[in-house]
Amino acid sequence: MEDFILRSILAAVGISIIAGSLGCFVIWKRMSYFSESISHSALLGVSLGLASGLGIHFGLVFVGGIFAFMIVALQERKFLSNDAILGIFSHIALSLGIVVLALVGGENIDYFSLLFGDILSITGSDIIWVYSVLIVIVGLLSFFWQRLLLLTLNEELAKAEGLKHTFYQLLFMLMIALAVSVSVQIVGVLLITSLLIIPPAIARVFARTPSQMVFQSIFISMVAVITGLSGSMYYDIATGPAIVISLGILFVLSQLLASKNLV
């Protein structure tokens, strides 16, 4: 097996595992908006990434843990609606990022790869970012899961009993821009809301429980993912739009099973 396709396959099975369980809570807490924003700020992270010399990495998770602080703030003032936010912030990010990738990056950029993803750019080093960023937010989630699922599901008694809803909140927000840190070079920018959303909209069919959910959407968006890369390589086609039309697949076939099951 080629180095690079096994060094894709790697990638594939941790983004998964971090985007089929980071998802599931943004399905319950109808936060698909705010994940896209998160996904748009990216591409300026890439250019500070660049522009500082510090890397792609460093600039994803910097100015993903900026943009999630500032909106978590503003959010907690309540003098605009959320959506109305996260619009804001979510076009100011992808006009920034345009605007000073064009003024750093020079002709050696490949803006195609960064907004819907690579597979040969992937390297070793981005592996061990991807693993060690999946220890993280593994760890995070086991160590936070009871009070995280009562915030989602009940944030009201979750507040009664003393949780923190900000500081939860932005924890969960982090977690989402180291997600999409990792993601870029898979399914590149504009994409990187749609590993976090379809996948456990395609889990939430056939689970039972939040935990069963939680393993089924890491499951499926394994397959997704190996199947996206596979098309991509056979066809030579861009990844990330590779690995949605494998999950747009899943999602249609999931809604038939679910329809003549009610039938």
Given for the second form:
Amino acid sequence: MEDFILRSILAAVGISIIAGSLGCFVIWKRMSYFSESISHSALLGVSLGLASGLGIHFGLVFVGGIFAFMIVALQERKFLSNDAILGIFSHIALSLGIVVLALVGGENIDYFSLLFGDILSITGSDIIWVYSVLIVIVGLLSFFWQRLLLLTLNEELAKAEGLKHTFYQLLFMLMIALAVSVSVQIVGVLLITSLLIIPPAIARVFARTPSQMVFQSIFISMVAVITGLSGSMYYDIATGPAIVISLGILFVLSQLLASKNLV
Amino acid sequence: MHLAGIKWSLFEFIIVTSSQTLISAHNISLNHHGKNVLDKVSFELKQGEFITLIGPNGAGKSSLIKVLLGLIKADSGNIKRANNVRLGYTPQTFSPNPFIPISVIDFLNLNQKVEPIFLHETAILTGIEGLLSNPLKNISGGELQRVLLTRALLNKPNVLILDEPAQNLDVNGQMHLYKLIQDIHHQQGCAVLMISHDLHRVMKESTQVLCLYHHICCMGKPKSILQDSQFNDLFADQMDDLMATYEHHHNHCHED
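Having looked at the form predicted on its own, could you now put up the form predicted in complex with its partner chain?
Below, the chain from earlier opens the complete complex, with every other chain and molecule after it.
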């Protein structure tokens, strides 16, 4: 097997575990637009990472974290509706990213692969980054699982039982920023959210408990990502869209099963 | 000398536990958007007491509960909680997130360690033992109130705070719930602070009724229902065993 194929499969498996587990909370908390806004900030993260010389992963987590803080701070003021705030941030982030990237990146920036993913760009150090993030996210989710679940199920009850809402909200945003930073290269800036929300949306049809939903969405994500990767290599098409199309096919099938009461 | 010391501490123990103040609120004031929601509210909840908090809509009843629970911070005044207080709380409205596939029993076990035998005993007491494997989002309003009460009881509370538990229930459902609350107060001996949506009928079990309209208008003990012409229906006899009227000791009108 060629090295780049092995690397992309390793990355795909790691990203599936990260996105599949975190994605359940994105679905439960109705935060898909939030993760969309954060992922749109990824281009800016890439450009600042390149310009500062600290590397794109650092830039991605830094910019993602800052955007998350600003969004939550603006939401707290209750001056604008959430969808307006997220829409504004999402597009400002994307435009800033394109402009700054053009200024610092010079001629040889491949916008297409940043926007839609490119498995050929994955290096050995990227794999190390993916699995470091995986350990952090899986560790945090398992440690705080019961508390995060209670807060997501009903905030008021969780607060009355002594849970600090703000802490877990910040923790969750940090995890989203980390997940975005590992997914940019494989699915691209524009399609990261689909990796977070489609697998849990499919698993929702079959799952009877919250943990079942997490494991099923990880499994679904792996199937779709590896299928998409194979398609992308075989037909030489962009990786992100190939993965999203295989997720889309599984989603339609799951909805058909659900509507026919087969599950 | 040593023996005397033990005797004295035992004596002290009895005195303390028989009338220990579990939660006390002193001069609580709360403003919201320039409006006085709570105005110098003071009261005490002692061991074994049953306080019913009544008052018109918007009187600040739920705000007071939230201040007591520490969910919102009062602008002035202070709350004291005894060290041994174990709180059980059921919120006024509870809509579980419908996107999470979770069963009633998993919800009861969530974020607390409960012995399975104790959970089943409590579920039998509250009458939800048949619902345990049902999805949480599919159960009715009355069942949900009993599930919340069960969750609160699993913490083995000595203070139970209930925010309008009977609000959306029909008469039959209300009766069952009130009977259950009465049994819990009797059997477990925990202090109860209950908000009631009904201004004139409170549970007979109440040792104290507080009428709140931003400030405490009056307080007192409930009277039995002798003749309630508005309540001559099927359930009146059974309801009489549980409910009493409360006569307000002020003649000023706050709303309507």
